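In the block that follows, a single chain appears as structure tokens, in the form predicted alone.
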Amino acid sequence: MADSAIALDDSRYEELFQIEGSAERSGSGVVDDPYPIWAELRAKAPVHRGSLAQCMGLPGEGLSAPGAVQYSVLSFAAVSEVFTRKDDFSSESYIDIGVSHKLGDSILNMDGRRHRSLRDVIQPHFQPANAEGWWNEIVIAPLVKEFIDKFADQPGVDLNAHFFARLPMHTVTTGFGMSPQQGLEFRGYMLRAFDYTRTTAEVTEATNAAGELLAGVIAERRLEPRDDLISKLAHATLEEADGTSRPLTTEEIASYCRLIVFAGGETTWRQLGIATFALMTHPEQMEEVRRDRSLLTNAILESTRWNPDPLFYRKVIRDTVLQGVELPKGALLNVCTGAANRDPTRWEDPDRFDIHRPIQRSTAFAAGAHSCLGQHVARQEIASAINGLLDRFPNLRWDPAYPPAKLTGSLVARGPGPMHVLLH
């Protein structure tokens, strides 16, 4: 791995992981703080017509399906519902709001067989086991220490730009087989992709773009693979409904990537940050876990809770009943695991951080048949980088010279700006 990951240009971080950037190109804008008002939504109802947006009376739609009615779906029963009536409610979403053009045709936007068929082919590869082993010891790691030794002599750094915003993309470029610069390039292609202010000529440039460095990655890896997941799934076979088998097509491959590589790391990259700023503003219960790294777990799954991505969507596929809701088939639900993940009727004092909660299912990871593939990589991530933070740096603490450091975001994706810390 060498300094390949961390010689490269510090701008091109700060420019591509940028959290009001990415709010700004979401098309719903930045939202400092949203709780108080999924609060008070909740509060009259589980369910209400309407986009996320709409209801918070925000001017910007964020995404949309032409055409279809919407509602938003806020309290934890309603969520949960939602992400386990698989004969009612449907990914498909993700291709009526335009998502599955950039990211592809994948298990995202997939149910029933199909969706279990690819996802039985990569799943194995993101088990607890395998979370534990290869990723830790080959890819995270390696990593974890690479970063920390380039700011450890520091006096003080911005986590968020020199720490969070490189391990999550580097632990999945490495993981899947590309290269440094590979990852960073593909990352650019992507926000360009999902940038809402773009033309659409511009779009499918970076869209193509994207696919054109994939392509070349996984024709690379079929003639001489590695110890990576682009070559395992570049040798693997699919099982078909008919009970025959073939290998992977390119693009289905491509389409793991873009959706765990771009979108898996993102969310990572955000978590990893969400759960140290909240560590860092409890500094009691960052001190316990100092003392006591068994509750690194707990504070890893409450920090999930606390401060979830907070907007997914499905697609209604036939008239049904929600939470005494009638929905008519192919409206399009905002299913909001941000206000679900603090319902009061669930976890006493929700919008408290507090790493001694009763671990209880939160809708963090999703449920059902979509629950999320990368959780296990992702919790042992943040697991081996605030580790790493602790063993290192026994007196970290908040740099007074720059302002406060806060979560912000969109309604999609929310996550620290700038966290400046002392080291020493």
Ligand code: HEM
Given for the second form:
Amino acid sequence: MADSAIALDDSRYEELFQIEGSAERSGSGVVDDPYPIWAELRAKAPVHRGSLAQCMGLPGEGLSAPGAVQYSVLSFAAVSEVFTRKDDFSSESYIDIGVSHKLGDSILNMDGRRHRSLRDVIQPHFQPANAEGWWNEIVIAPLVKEFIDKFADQPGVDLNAHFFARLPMHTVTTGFGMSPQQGLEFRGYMLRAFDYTRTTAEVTEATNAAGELLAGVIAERRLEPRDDLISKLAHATLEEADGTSRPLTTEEIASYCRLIVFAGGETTWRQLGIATFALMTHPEQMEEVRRDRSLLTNAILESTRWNPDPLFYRKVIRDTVLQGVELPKGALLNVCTGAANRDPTRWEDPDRFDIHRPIQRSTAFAAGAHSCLGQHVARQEIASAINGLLDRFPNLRWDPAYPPAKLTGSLVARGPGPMHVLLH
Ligand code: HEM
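Now that you have shown the form predicted alone, what about the form predicted in complex with the named molecule?
So here's everything in the complex, that chain up top.
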């Protein structure tokens, strides 16, 4: 399935996967370490008036909904409530802040019955057994091998550009049935659509180009299904609220693809880098994992607690109270999973990366109806990639010829920049 992913032009990845470049174009700028400010804010109150950027004293307000008053939610308890109180908090926030203009009308911005029935169409393909089975055997493991083979004989490599950027994007595009070249083109369009320095016309043009690329693949799979998710969606049945059922429209399938390909490729790219960065900067824990791979599951979960994608959004749909703070109908909530995941009332010494913590749920994959659909696939990818590195390179270490790798990014997306390592 992944025959030619390694043949693609290296420079395209360097151009399309840059943490700092994306942060500069994100609307809230580059923030090297937001955690100390989040700790101060969270210690003062679980919920604050103002967008997260405003509460932190940063210029600009980040993503915003025209005319909406904003609040920031920072404690573990408050963030968990926002994700699960579905009668008070809606995912329509993603329409209001313009994300759905780029992705299309997808499950991300739907609520209630409509969300449930559309999610049910695809959910079976993302269960743990499928992540370990079909996804890993057909898609992930062959890609891990191909990418590692390509650089294995070199003395060193930038893992971010040559491995972490590639694996998640090609996992989701291959899983959906796009060719590697189509996957890379698609990523280029979506990156343009999410570039906040572009005009509305340019964003619409990029979104339409992504839509046309997908429409072509969907039309082909309607005629000749293959063993991929676009084929499954093209031949699936959606149960409507009135008890009738119908096939999905091309736009419904395209929105699914845009959401999963972009959301799944993006988050896992960064989280794979973060998990590897965490282990390499804690060499004693990396050695433990190398010797006992059963610890890898904990290590991955701990890395998603320690440094998750830190900011999501909800809209208040009726006047309500959250942790003692009154919230008016229509307000936009900045839901800071980054701050929630280091809440000291839930985790002892929360800034410490520690693979031996007792496992308890963090907010990295959200909670409730919208909890991450792809979390088992994401964790499988990270596990297969790190196992691949540990198996093939017993002497893996930082390359001292380069500046040390660091975690950076924006308020919405964080990860390591270049990660230059020596392999042998
Ligand atoms: C480590 C990597 C990942 C992280 C940290 C992550 C995190 C999240 C979070 C926090 C949400 C909730 C967003 C919200 O409701 O506001 C979400 C939703 C979602 N994620 Fe992930 N994700 C990851 C990887 C993936 C992958 C690999 C896929 C697919 C292959 C995926 C597909 C989705 C989808 C479809 C949704 C929307 C679910 C819904 O609205 O019902 N994610 N993810």
